[in-house]
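Next up: a single chain in structure tokens, the form predicted alone.
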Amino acid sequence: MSRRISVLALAAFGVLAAGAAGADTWRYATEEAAAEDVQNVFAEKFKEQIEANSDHEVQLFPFGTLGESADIMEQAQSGILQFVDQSPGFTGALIPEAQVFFVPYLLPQDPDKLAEFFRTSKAIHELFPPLYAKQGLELLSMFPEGEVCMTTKKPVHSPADLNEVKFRVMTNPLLVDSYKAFGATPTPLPWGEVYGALQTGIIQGQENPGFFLDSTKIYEVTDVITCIGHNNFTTAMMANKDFYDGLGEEDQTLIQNAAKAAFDYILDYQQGLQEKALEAIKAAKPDMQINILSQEERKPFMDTAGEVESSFVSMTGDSGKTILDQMKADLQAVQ
């Protein structure tokens, strides 16, 4: 099936399931399938939220079920979807300013400083929204997902050891860019295929939170699981903005409350998340190696920040570092 058979069958989908639902039914789709998955329970708070202080209903559909990230995305903008998630490394390519959250070691590994920088960034509250806006979407949250962790056949210890490794990467030249650093061979997929390419051998290797990691099983077909505290993998909730605009006052209202409640419930959802995930896969495959780097086996890794850094300010411009610099403020501030 080409992509734009695919995207118009989704629409008729989308069109009968609003006539099916009824006019006060908002859709919302999701980068994860399972139910326990950081986007899933974000968005289940959020639908709980609606429906505990409106009539409205939340319908939601998990990866999957409406397609790729891409696809998701196209319904959001076209006003199929009234709610989105995606992680920058999608959306970089819509908003290149977005793969900053890219940048290797920018973000705090501290839970507590990570948490006040998502919640009180004035990058993210003020200077992102209208970069989102122009692409048909208001911006509602941003929020962290968990540590990103590398998993491969062969055990990573250095960029050396990365040497020719086909590393599937989202499509998002930073990210590109970043693995280059590191010595790998990045390799754009999409996320449905990632598991067959593993298992096949096209590529070598991945990366995800500990929670995605056990989740979708890719431990399965990987063999060796190394943290080097690179990435906290961050994901945006957006709307359609025709339909957000279109809104009363009282129903904009709703859902910017029932988007913060469903980031502060999230926040506490994650505590020790990833700890209980790299558990949960050692228990499920007992000889799987799980590496957490020492800070001196890190560093030839977080040497390579500049270089991304500057890969960044050269792809988008004043605009981005104008955001990379107000991050950094940001940060140092919650520091």
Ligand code: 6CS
Given for the second form:
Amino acid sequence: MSRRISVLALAAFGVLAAGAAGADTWRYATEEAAAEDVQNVFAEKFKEQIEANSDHEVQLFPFGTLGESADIMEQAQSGILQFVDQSPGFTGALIPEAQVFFVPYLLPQDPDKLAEFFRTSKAIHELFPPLYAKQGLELLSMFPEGEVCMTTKKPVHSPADLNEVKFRVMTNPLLVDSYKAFGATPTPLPWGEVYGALQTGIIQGQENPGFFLDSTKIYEVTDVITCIGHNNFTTAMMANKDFYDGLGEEDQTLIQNAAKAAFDYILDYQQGLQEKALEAIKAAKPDMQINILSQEERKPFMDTAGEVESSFVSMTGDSGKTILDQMKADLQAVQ
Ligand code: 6CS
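Structure of the form predicted in complex with the ligand, please, following the form predicted alone?
Time for the whole complex; same chain goes first.
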């Protein structure tokens, strides 16, 4: 080896070694585009905590910069990204048990109970991490994003009103079953296609939490918002597992603490967010109808829960049943 080459090799080794022991740049992608969207507020808080407590830097990639949810998940699994936010709505195709979050009316509506559930759930903190680990992912946090409401072109007061409505759902089989049980014709699509599909009439409905209906201006291409209290949008934040396992204890603790701080912050951030978002939509489009269905009107939707739960168990077997039972026990504990 010539001296010049060996010096270059050493210099390169020095840079790599310094990188391993010193300041690194970590890449983190989310599924949402606007800075005030819940996943980005969480990510920004995480970044702030990491950068305030170490020499590492976190680069954020909101939706639209690196592709659809499935793309960023692939990038996280292959190690191109160190962190990713992917919702069970998409992860359900990879980890079928994650679809448990789509059994209607399973999660409580009360924000304090919901927060306590996410904070303490054994299903979330003990049963899900090994399932994510099998997919090369270190599950760092699961958090709620807000009550999901439907947006459609025509009013919905009962499942009969969803008859023949092509309704976009995230790409997992249980959501398809759930919207079939609600009377609609479910159409799984990645997020990037939803606005255009509503605009051209390929689909006539979709569901999302209030802040997202507002920030994505989905109300421009739908006319009615209907809230039936059937779900709260859940998401998950994770790291590439090889990357995480290769870190020293100090960096792992740094990441765990930053994820915990972001979790607490995001629960506070959501107080009153749904109401504010619905008001903002009404201000932007005064003829938008916003219907919060009564208990009586909700009943036929609620009655589908057992059927969807059975589909979940037949899709996921013993593993899914264990998660479902644990979730019910966790929910019981916070009631
Ligand atoms: O419906 C969706 O696909 C999106 N909804 C939210 C609230 N976050 C990300 C996800 O891609």
